[in-house]
Every structure is written in structure tokens, then in C-alpha cells.
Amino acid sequence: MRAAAELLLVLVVLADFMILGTSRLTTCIRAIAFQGLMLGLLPIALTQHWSLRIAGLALGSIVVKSLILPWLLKRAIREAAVRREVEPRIGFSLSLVLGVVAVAIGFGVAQRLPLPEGAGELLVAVALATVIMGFLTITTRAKAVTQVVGYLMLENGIYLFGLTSADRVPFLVEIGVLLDVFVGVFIMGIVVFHINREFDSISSARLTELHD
């Protein structure tokens, strides 16, 4: 694996630690966008050969991923008049502990697969630790919208196990997972709104309060 892809799937590991040991929305939302903007470079990091699919791939992916999806995250913590993430299920500290953890479990099942040809070890490790992480996101905070970044953290995770078959993986199939993508952080803006306009919160434990 070329040292520039070596060097942008540590960016994106960074960027999943910077998710876990934050409490500030903002900085979620800034280390999300940076690691968008990773996995579009990755593409063209991790390619011997160009080609306007894997271009379109790179640009598509750094303009949904590091840039709209941001900006809709940034303008619903805005609406919402919130800034951080106060009431985690369990601590910070704790969570990089157990994101230290993914990247252990990561590398040792990246080790034990039959990765296809071309599919370095490191680049499913980070896969999988993305995966976890991102899960771990999803369950452990409160906020709607750092929920939200938790999910695009497990999608990263899977984007990523899809550049191992890149160059086997049909475009409008990877177009579709940005299109599944968009779709989802567009209803959890609606829910997020919804939360907050009712409830003058943005937790999501307040959605066991909604009803008709």
C-alpha cells in the first residue's frame, strides 16, 4: 500500500479518537468533515491507474462528505442553539480507552480475513475500528446530532471496506451508499427539529416522549 494512503488511513483513525474524546458538537462536526475529506483523497492515494470513475468517486465523496453533510450538521446544532455533549451514556476518557480497543479488535480480525488482492491489512483494520467507533458513537451520547456523526462515522467505516473491491464495486453502487447517506442525516435533521421545537432539547432520550 502506497505511504500516502498509509498516512491518510491514520488522519481518518485520529479523526475517529477526536470524535470519541470531544464533548464539543463543533469539533464532531470539524473532525467529521476532515475525515470526509481523507476518504476522498483515498481513492486516488490507494489507485495505480486513474480513471474518471475513481475521479468521480474522490470529488464525489469530498463534496458529500466533507463539506454538505458538515453544513447541515453545523446549521442544525445552530437551529437548535446547542453546543455540546453533556450527558454521555459513559465518559470520554473511557471512550477512547474503548476506541483504542476497536483499533485492537480491527487489526486482529484484518489479520485473519482472506483480504482480496491489492487489500492492505491496514486499510481494513481502520475499517473495521471506523465500524466499531462508530457504534460506539451512536450508543454512548445523548445528542441527536452527535448521533448523527456517529452514523457517519459507521458509514466511513463501511465506505472504506468497499476501496478494498474498488475496482470491482459498480459506480452507482457507491454512488447509491453517498445517496443512502444524504437521506438519512436529512431525516435526523427533521427529527432533531422536531425534538427541539417540542421539547427545547435536542436528546435523544426525549424521543421515547413523542407520540401522536
Contents of the next structure:
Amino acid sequence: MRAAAELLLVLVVLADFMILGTSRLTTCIRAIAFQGLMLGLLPIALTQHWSLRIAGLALGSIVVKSLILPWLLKRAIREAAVRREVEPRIGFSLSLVLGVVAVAIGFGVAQRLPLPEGAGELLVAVALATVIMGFLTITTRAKAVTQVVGYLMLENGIYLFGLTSADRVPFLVEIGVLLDVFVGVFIMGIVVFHINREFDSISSARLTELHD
Amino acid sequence: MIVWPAIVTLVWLLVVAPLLPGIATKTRAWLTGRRGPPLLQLYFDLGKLWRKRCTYSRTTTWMFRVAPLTLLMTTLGAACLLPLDGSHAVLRFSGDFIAFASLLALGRFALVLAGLDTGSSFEGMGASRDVTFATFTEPALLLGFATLALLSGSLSLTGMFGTAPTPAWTAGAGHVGAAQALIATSLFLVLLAETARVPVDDPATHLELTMIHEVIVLDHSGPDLAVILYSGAVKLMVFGALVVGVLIPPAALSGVRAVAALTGGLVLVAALVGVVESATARLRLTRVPQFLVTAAALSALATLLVLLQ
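Alternate state requested, the form predicted in complex with the partner chain (shown: the form predicted alone):
Below is the whole assembly, all chains and molecules, this chain first.
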């Protein structure tokens, strides 16, 4: 795999770590926007031969993932008057250590998977690590906005995984881009219902209130 | 075997070392719109302190007097292990990167004992903070060295930074480039912590409850303090040389050009420290371990990248 693509993938992982390690919502959003930009540039760095499809994929991801969604998230914070701090359920250091574990798992699994020819192990490893760290963000951060960011990470991981077969089944990757629409719906929900802390009605923390 | 080029390089860098904190302070002052102290300020300070007399508290013992010299000796010893001219170190043996980390730890240990020796609870607090943060910097440093050892196939610092054919990071074979960039970033974060710079500690403040390094040396005076300040400058030079050594493939250059590249790189690293100092605020004490865990995570990521290929 080419050096440029590798550098982009490492930057994707660094953005993951930034989201896990930061205590500010705006830094979270900036990191996810940066990750989106890196993901948009990846198809260009990976491709052997240029095509309109690749250019469209890159442009589409950059516009949706690094411009529109972060802008919507920022707007949601402003509209719903969310406090600008992440509310983690576990410590930041522990989150980072778990992030390293996630990367290790990603690399370990990627080496054992029977991958198609030409699919870089690094790409798969980073995809898996990003998915795991997305789950981590969703489960360990209390705020609705951070959970949306976690979902975006999850979906970025799936997009990365799709890139391994972008040459053969480009359709899958394009569907991946469509998943972003869901995220848009989430954010709209935050704005409309003014959820400035968490999805109260579906929060698992509420389950403790069942006992008498 | 005596390697004269290495010794001459070491002496040259030891002479210019006090310039580096000056450059960092000047950059910080310049970026925040002030004039700042002159570049040679540390030389003036050292000269002034050297002409003064040491004052010792009656509660202190021999440990307090031995500490500055121990710190200087261990820091110089660590500097001797680095291949500063690109191909030779003054001292080299297999596994000397462990000795490098241990020497720096020994210097810190001596200084911390001297701080405790004064019997002041304020210095005891600084000492406890200093060793707490040291336990977080060492994994990052050693993981970085371990990755470089894997890359170069050599267990000595001379091999990692000098003679061994470490591929240039633009060559793009395997994941070498990404790994080297990660290690350099991690080492730079370690540098900020080890030399008591802004996100971790503030060299410009005295007598604040949040400071770390300055607290421990509060009771030292005269030539003792000069020795400690000079050791701090050498430590900045040593860690700067590590960062530059990872980024510039030293095997590609030789002789005077390698020394010139290293000196220029050190000036850039010092300026970068100044930029970081002016752009960021001090971290809250409880957040410092997180900062250092990030450094360790970067090193661990580099290790994984190298292990995979």
C-alpha cells in the first residue's frame, strides 16, 4: 500500500484517540470532521486508476462527513444549549488505554482474516479499531451529541471496511455514504426535542428506577 | 576506543545547550507580543550564580549537596550514549537505551531525595508529583525505543539513531514512515514533560501551588542551582536530539553536515516548544497523566504498526 494512504490511516486512528481523550465537545466535532476529510482523501490515495466514480466518492464523503455533519452538530449544540463538556462514564486515561486495546484487537484480527487480494491489512485493522472505538464512545459517553459522534465513528469504520472492496462492489460503499443520512436525522432530533443531555427516555441508566 | 569526532560534537552541543531554553522563551515572548529576555539569558544567569556562594539549610544532609552533581553527571552520561554526529557515540554497548533511561531516572531520583532532604512539605509535594509523572513518561520513552530497536534491528542507541540502515521515512517501505512520525510526536510530548515545559509544568512561575520541577530546586542556591539549570538545558538538548534523530535519517548525512542538521533541528525543536508554550495553557494536574498516556498510546500504536509489517 502506498505511503500516503498509510499516513491517512494513521491520522484516522489519531482522530479516534483525540475523540476518546478530549473533554470538549467542540474538539470532538473537529476531530470527527478531520477524520471525515481523511476518509474522503483515502479513495484517491488508494486507487490505481482514476475514474469518475472514485472522484465522486471522495467528493461526496468530504462534503458530507467533514462539512455538513460537523456543521449540523455544531448547530445542534448551539440550538439545544448543550453544555460544552463531554460527560464520560469512565476516565479519559482508561478510555485511551481501551483505545490502544481496540487498535491491538484490530491488528490481531486483521492478520487472521482471509482477506481478498490487494486489501491492505492496515486498512482492515484501522477499520475494526475505529468500529470498536465508536462502540466505546457510544457506551461510555453520557451525552446525546457524543453518542452521535460515536455512531459516526462506527459508520466511518464500516466505510473503511467497504473501501477494501471499492473496486469490485462500489455499490456497498455508496450505501455506506447513505448511512450518513441517519446521522442527520439524529442531529435533527437533538435540535427539535432540545435533548441537551442524553436520550432520557431510552437511557439504560433509567433502568435502575424500576425497582421499588 | 576514543572517537574524537563524537567527543568534539558532544562538546559543541554542550556549549550551545543553554541557548535552547533561551530560544524557547524568546519564541514564546515574540508570539505573545512581548520582547522577552535576551537569547543568552541562561548564560548570564549561570555566570551570575557561579560567582555566588551556596547556602545550606541546617536541616539538610550530604544528600542535598551531592544531588546537583549527580544530576549533572547522569545527564552528561545520557548525552554520551547518543550518536550526536550521526555515526558514533562516545560510549556504546548493546542495550544502552536501558542505561539511557536509567541514568535520567537516577538523576531525577537524586534531585527528588534532595528535595525531601530539606524537610519542607512544599518540596515534598513537588517531589511526589515529579515521580508520579515520571512513571507515565517512562513507558512512552521505552516503547518508542523498543519500536526503533525493531525498526533498526539494533539494541544500541548508536544503531537506532546512527549507523544501522534505518530507512528514510519518505521511502515508504512498510509502515516505517507512519511509525517514525508517531514516535517523534510521542518523544516530543515526553520532552515537554521531562524538561518541565508548559502543558505539564511552567518554567516561568515560582512559588505557585501547582508547579512541579521548580518546587524541588527551591532551596538550591549559587553554583548548585547553576549546575541544576545547566543540567536542565542539557536534558532539553538530549531529548531534542532524540526527536531530531528520529525525523532526520542520520545515516544519510555524514560528518559536519550531520552536526549542522542536528544543530538546526535542535533550534527548530526549541522554537516548537516556544510555540506550544504560547498556544496552550497549563493542564490541570489531574489531566497531566492523561497527556502522558496519550504519548504512550502513540508509541504503542507505532509498535503495533512495526510489528504488523
